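What follows is one chain in structure tokens, specifically the form predicted on its own.
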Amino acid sequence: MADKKNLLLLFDHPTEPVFMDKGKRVTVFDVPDSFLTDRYRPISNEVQNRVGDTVEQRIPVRDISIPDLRIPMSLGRDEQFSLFLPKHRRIAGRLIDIFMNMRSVDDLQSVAVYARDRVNPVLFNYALSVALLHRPDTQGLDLPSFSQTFPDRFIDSQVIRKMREESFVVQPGSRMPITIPRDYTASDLDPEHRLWYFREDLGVNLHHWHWHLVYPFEASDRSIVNKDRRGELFYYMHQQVIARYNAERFSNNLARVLPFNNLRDPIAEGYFPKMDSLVASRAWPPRFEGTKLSDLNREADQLNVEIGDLERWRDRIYEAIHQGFVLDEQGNRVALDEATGIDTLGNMIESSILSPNRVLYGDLHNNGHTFISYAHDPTSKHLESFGVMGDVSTAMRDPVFYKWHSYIDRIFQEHKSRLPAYTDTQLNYTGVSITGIQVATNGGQPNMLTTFWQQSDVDMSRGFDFLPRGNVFARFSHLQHLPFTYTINVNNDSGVQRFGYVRIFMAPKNDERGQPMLMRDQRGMMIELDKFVAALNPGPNTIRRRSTESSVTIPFERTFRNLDANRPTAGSPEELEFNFCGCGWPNHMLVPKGLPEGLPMVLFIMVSNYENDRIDQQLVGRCSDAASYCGVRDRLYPDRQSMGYPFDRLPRTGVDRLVNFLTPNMSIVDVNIRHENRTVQRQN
């Protein structure tokens, strides 16, 4: 019986043949001759024994009859793979089905070994990852970080060349980390480049990739896609990314991002990625300033879409919002109500296979990515592949990602603006009041947060192919903050123990012009920082909560999957939780950068009635610690309220400022975020 952990070795060295050695222990798959590709089958003895006496472990691979792989193999091994292309989604869906339908881990191992040298390496990684996350017999497995397997999507070509040299010349014990320069994609002549640390952060891009891995939008097994409140989560996760991005813009003296409202306008911002795809052996194409979108007609990609199609889909979605219902494929009305309307819209706008009517409402969000990513070569005249907007692991690097998603968010907000405002009764928690809140770093002055730069090392060796083995580290600079603690004083006058759901948000206090923000604008910039349950004894209570416990973030080790550090004991429920949880906003990006003189923010804390909000389910071993943006594996979203509550709707009449919005169970305090322009080395 095959050990399911061996399947993870198939992620190592993605462009090398499958029979090459893998893993920290020198491990080889004993591949049946019939599984070898045409190039290696005639010399099977020679190539299969290359590693010789150094092998520490051999994994037998059963020779079974292989399912029809013609569809997965129709994408070339050296082409770029994109989830945004319908043709590629169909191909991936087929390969996921094949992996999901294998009867045992043994059969899955055989098919995966056979497929690995025949299908596109990025497609293989994606399809096998989705299958391992969703098969009952492999769910406990821990997927390696995508950045370790495909470092070329996260770091620039010059660094990769230096890392190759280091690993070829220097023995593993003596290798030095190669530093990724901080300013390699643009100069300070480009104001947008001030946000390099957000857009090009490894953790932020890994979060986006992993989120789409947990929430695929296409598979013939509907249960893989049809997860609880999936469409609403698509809306909320991306809305939060835009809110966070705008706070970072304020931290760099820039105005909020302008939505890409008119699809026929030129895109003002250019972007030059300076990365090479190791799979396609091509540079990621740039987009020049002032590029316009054009109708797409790319025969090889089976793409024939006009800008007019996007505009029609958008208009139909707006019409549905204004009418309060969508039409499904049978012509029945599906109400866009308070409870499920946002979920229906999310699946429709993205769009996933859960869309009520893909023919009528189209594929707006995904096609927007595709149009922008092919703007440099819309007809394939120059045989160029898509730009970074065409891949979920690279899209967030490009300034236009935030313009496009601000536009998508506007459509969602149109729906939200038509819902009735929350009433005092819906917001209040009778008998419970907050008497004071404070946030402070250890030993620091109250309500002052501090950020700085940190350098951390990440091992990229899994993705360095055809080179001597051993660790190869990249050293990257990222934002970091001093850890802090919330202190919340709550009075419970009810005379009995109650439970409260503590909801913590933060938003800029002033707008771009330095004027106090109006509630209708500020609510869209509210960043969720944490959400947790607290027991409230009768009388006064003091609740303390550390920033590292946030329901939004995951710690550094999990973002970068240093799988040997801080690992829970084997077989424990906590290990299961550790395994699934690559999805989560990186903890080092929890708070915005701030300004040297301090960025004025407002901290908002609410204690809502947990009896109204609770979802009764068992969460241990279910990866619930980053549930705000990622949900919980195989479980319901752990909050009955709408995502973003209480800021997801327009405020009640007469509330123009946040202070007028407050009920006794809410409180606000001014907080300053001060940035210190210093760099510290992370202690591993």
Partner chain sequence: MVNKKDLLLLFDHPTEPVFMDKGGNGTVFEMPDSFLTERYSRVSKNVQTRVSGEGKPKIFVKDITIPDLSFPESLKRNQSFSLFVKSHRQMAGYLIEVFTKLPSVDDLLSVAVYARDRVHPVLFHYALSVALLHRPDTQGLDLPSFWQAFPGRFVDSAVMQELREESFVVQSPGDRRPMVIPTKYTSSDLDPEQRMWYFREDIGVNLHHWHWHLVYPTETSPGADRRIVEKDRRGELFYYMHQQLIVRYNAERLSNYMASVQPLNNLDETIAEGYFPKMDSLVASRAYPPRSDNTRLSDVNRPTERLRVGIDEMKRWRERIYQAIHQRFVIDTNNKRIPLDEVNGIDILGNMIEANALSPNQMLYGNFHNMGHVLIAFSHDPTNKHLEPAGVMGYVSTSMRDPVFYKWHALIDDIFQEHKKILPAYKAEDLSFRDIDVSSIQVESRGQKNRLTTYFKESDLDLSRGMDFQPRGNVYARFTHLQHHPFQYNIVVNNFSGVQRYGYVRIFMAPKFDDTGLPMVFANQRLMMMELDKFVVMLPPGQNTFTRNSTDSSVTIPFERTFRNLDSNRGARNSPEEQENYFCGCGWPNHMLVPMGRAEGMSFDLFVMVSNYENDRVDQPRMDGCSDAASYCGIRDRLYPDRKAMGYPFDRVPRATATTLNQFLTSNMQTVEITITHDSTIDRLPALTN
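What would you give as the form predicted together with its partner chain, now that the form predicted on its own is on the page?
Next up is only this chain, free of partner chains and other molecules.
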């Protein structure tokens, strides 16, 4: 029987033929002759003989009859695959189905080996990843990081070239890491470029890719899409991305990003990705400054959409929000209520197949990506593929991503602003009060956080195709902060043990004019930092929580799957947990960069009554430690409150400032984030 782990080898060297050697232990698949493509049938033996002496492992592949792959194969291998294109989604949906429906791991392996040289490499990676995440018999597999398989989507093309040189000229062992330059996509003339470390961060883009891998919006097996509160999570995860981005803008003396309100305005911000797609062997097309959107008519992508369509969908969505209900495909009203309204809207705006009525409300968010990504060639006149906005693993690099998602967020906020405000009673936790909060780095001043630059090395060799084997490292610079600890003093006056759900947020204190923020603005900038359950004994309690435990983030090692290092003992339950999930905000981006002189922030902590919030389910070993933005695999979202609670709605009447919002179970403290412009090397 096939070992399910062997399936992971199919992710290696994605554009090389399947019969080439794979893995760190030299491994080859014994591919049945009938599986080989015409091009390589005559020489596959010769190639395998060439590596033959060094082969350490051979994997038999069963010759089975292969399901019809014509639909997945209709996308060319050198085309760019995009989840935002309906045609590509259908193609991916079909391939996911095929992989899901194979009866055994053996059969899955056979079909995957057969498909690998025939379907588009990124499509293959996506569909196989989704299948491995969702098949019951392939659980606990440790998917390689997307950035290792397709480094070209994350790294400057010049660095790719240097890595190619290094692996050709220098033998493994003597190879030096190649440094990804810090500022390569634009100069200081471009104010937007100050955000390079956020937009172009490998971890941030990996998070976005992974999120969409965990939450596909289309599949013929509805259960793959229909996950608990996925529409709401779409809203919330992206809302938080904008909140975080705006805090980073404040950290760079820039105002909040302006939403892309008028689709007919030129987009002032240009973006030149400076990356080459190794799959398409084409550069990611840039967008010049002042580019306008145009109606799309691209036959090959089966796209024929007008800007007018987007405007129509948007207006209907607003109408639904203002009327408080949507119309489903049968013409029935579905109420946009407090409990499920945001979830309905999320699926409708994104849109996913859970949208109540795609004819009426269209496909706004996805099409926005498509329009922007084709602004340079809307009619395929120049035979150009889409720009970075067309792909979930690259979209966050582009300044326009945040303009677009601010616009999307504004629609969600329109709904939220119509919901009744949380009352004092709803917010309060009778008998429980916070008496003091503090945050501090190890040995540092209280309420002072420190950020700096760090350089880390990641092995990219799996994605270097047609090159001699062996590790080749990219060294990249990223933001980092000193780990810190929250100390929370809570009084439980109830006399019995209670459980509290501790909710930690942070937002800038002042607006871009330097004026103290109004609560109504500040709530939109609240960044969730953590959420956890605490047992409260009668009397005073001191709760300590480390920043590395955050429910928002995953550790650096998991973001990058530096699996060879820091790996728990094989077979341990920790290993399973460690392996599973790549979704999660990268921990190195947990707090915004701050300013050299310090960025004044306000830290907010609330302890709510866990009895009202709890979801009864078993959570062990299930990739649950970045649940805030990613949910929990196969489980309900572990909080009965709305995502973003208590800041998801407008504050009750009379509450102008955050301080007036506080009930006894909440507390705030001023925190300063200071950025030190120094670079340290990560110790492995």
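In this text, rigid core is short for the largest set of C-alphas that superpose within 1.5 Å between two forms. Numbering follows the first chain given and starts at 1. All values reported here derive from a predicted model rather than from experimental measurement.
The rigid-core alignment places the CA of Pro42 2 Å or more apart between the two forms.
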